[in-house]
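Here you get one chain, nothing else, as structure tokens; it is the form predicted on its own.
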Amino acid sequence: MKTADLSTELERIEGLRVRTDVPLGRLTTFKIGGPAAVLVTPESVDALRDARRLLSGAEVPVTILGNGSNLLVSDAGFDGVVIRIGSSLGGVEVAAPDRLRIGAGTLWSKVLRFVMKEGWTGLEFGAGIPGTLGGAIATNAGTRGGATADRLIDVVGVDAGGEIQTLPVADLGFRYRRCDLPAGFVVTGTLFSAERDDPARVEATVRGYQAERRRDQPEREPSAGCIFQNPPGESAGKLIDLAGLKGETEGGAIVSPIHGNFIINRGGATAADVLKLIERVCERVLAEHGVELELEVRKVGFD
């Protein structure tokens, strides 16, 4: 089905905010990438679900999109259609004594600020984490203080076929960034465990958090977050910094001068510069220690 078709099909389904040719780069945290073919961003899982089902049946391309960190999109786009997880899907509710209840499409700062309000502990690693929650099940995101899966309990969402299923935590093959939802599946909802706490302690855990990223993560130049997997047993910022390549450019990107994992998008960058930046850095670092690193930063767009 050619793209203007499926467009019109898509702009049937109730409940889907569809768009073309929109430019990716100002939907995603490094502020780089070209257009998407198509974009729709459903206010609802029903409607989630109908789109699903419709492009089950169309040979086309289809990508998950969040808050957009974690991402790397193409300088020539993506030519498919890219389903937008947004805060229509988001929102946090009380499920149990000990559970709570979070949208995919919420952010981890509105996740914080609810448990420092209401007093919920189990959560605050959370602190400093730049997506949303759908984003965060994917690449098991995680701080110094803990990963996505080790308090999750089960997701809910919609497969490639358009059908609603519920998935426990241990059919998730969870590891390092990683873990193995279906191919195509969108999460849609998620069941975290939680306990009680006093407020005032919970907020002062969440402030710890946000005080060591503010110090040892560059937080208001566009990036994608790390851009390399911690080799097992070590660090890829440390192995790049000892490599000499803080500061290293390339166009308009740049290694950050304060964390070796992190490249700055300085102003310009194209997803080209990245890419060149990325293999240089994985040369010098192949050289000096032996190590090779792998991309935790997702990749879009690219052939």
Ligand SMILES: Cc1cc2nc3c(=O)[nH]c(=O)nc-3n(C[C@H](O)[C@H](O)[C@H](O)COP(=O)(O)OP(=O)(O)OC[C@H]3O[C@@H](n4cnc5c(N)ncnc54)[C@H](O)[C@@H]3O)c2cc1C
Given for the second form:
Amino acid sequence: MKTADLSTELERIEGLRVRTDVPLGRLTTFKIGGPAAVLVTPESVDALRDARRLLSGAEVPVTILGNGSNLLVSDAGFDGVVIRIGSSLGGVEVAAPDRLRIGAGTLWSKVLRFVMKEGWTGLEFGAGIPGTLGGAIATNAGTRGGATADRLIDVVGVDAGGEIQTLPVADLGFRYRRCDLPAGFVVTGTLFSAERDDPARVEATVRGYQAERRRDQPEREPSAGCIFQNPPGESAGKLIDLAGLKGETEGGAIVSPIHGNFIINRGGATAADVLKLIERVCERVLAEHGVELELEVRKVGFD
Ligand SMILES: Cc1cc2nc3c(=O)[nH]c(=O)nc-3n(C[C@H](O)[C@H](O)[C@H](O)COP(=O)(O)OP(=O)(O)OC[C@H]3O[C@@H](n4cnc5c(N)ncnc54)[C@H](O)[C@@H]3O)c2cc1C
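Provide the structure of the form predicted in complex with the ligand, given the form predicted on its own shown above.
Shown next: the complete complex, the earlier chain at its head.
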């Protein structure tokens, strides 16, 4: 089906916002990338389910977007349908005395405001991660304080055929920054274990993590966070630093002088600039340390 016909069909679904030719750069923290042919934002799980059913019959590439904080989008953009999970599918609620239910479109910053105010412990490790909970599931987002899978009980979402499913954590093959969500599965909700605690103690832990990150990472500049996964027992940032690559540039992209594992868009960087810089970093780290770096950031819209 042509994208014009497809978007007309999608527009008939109640509770689905549909836009065409949408620049993706501004929907990512890197601020890089061309347009999506179609971008849909479901305002309810039912709208998402209906969209997924329609898309399962159309031969068109589909990708899922949260807060775009772990993505490098190609300069050509994405010639297909982007499903964006935002705050309409967000929110934090108490599901049981030791359970929090959190919508996939909820940002970590909102989760942390909730646990600090209400006094819940277990999720403080998310302090400073700029993504949504849906993105955190897909990437098993984590910090030195813990990772998303540690406290996860199950996720609910819509599969590629448009069926609503609940998947227990044990079925999801969580590992370092990865998991085995079924292809095309869109997470809409998450259930975590957590305990009641003194709000002041929770806040002190969160503020401590935030202060550490402000000191060690270029948080305020456009980036996608860590570009490479840490090789087993090593720090990618340290290997990059030791190879003398901090401050290395390509077009508008620069290896952060603050943290070697961050590439910064210092203004007008293209995805091609970033890819060239990634290639150079990989070659030099391999030559200097004999270590092959693997991408942590996910590529969208590349062949
Ligand atoms: C300054 C900075 C600091 C960062 N620090 C950390 C850190 O400390 N630890 C860490 O782990 N990461 C970190 N990141 C990376 C990023 O924030 C995480 O990977 C985050 O979990 C991505 O969430 P997102 O909503 O932005 O997902 P996106 O970047 O939009 O998407 C990431 C992946 O998740 C998939 N996805 C998104 N939403 C859903 C959904 N609802 N259902 C199914 N799949 C979905 C996408 O298809 C894509 O494959 C950092 C990034 C930045 C810019």
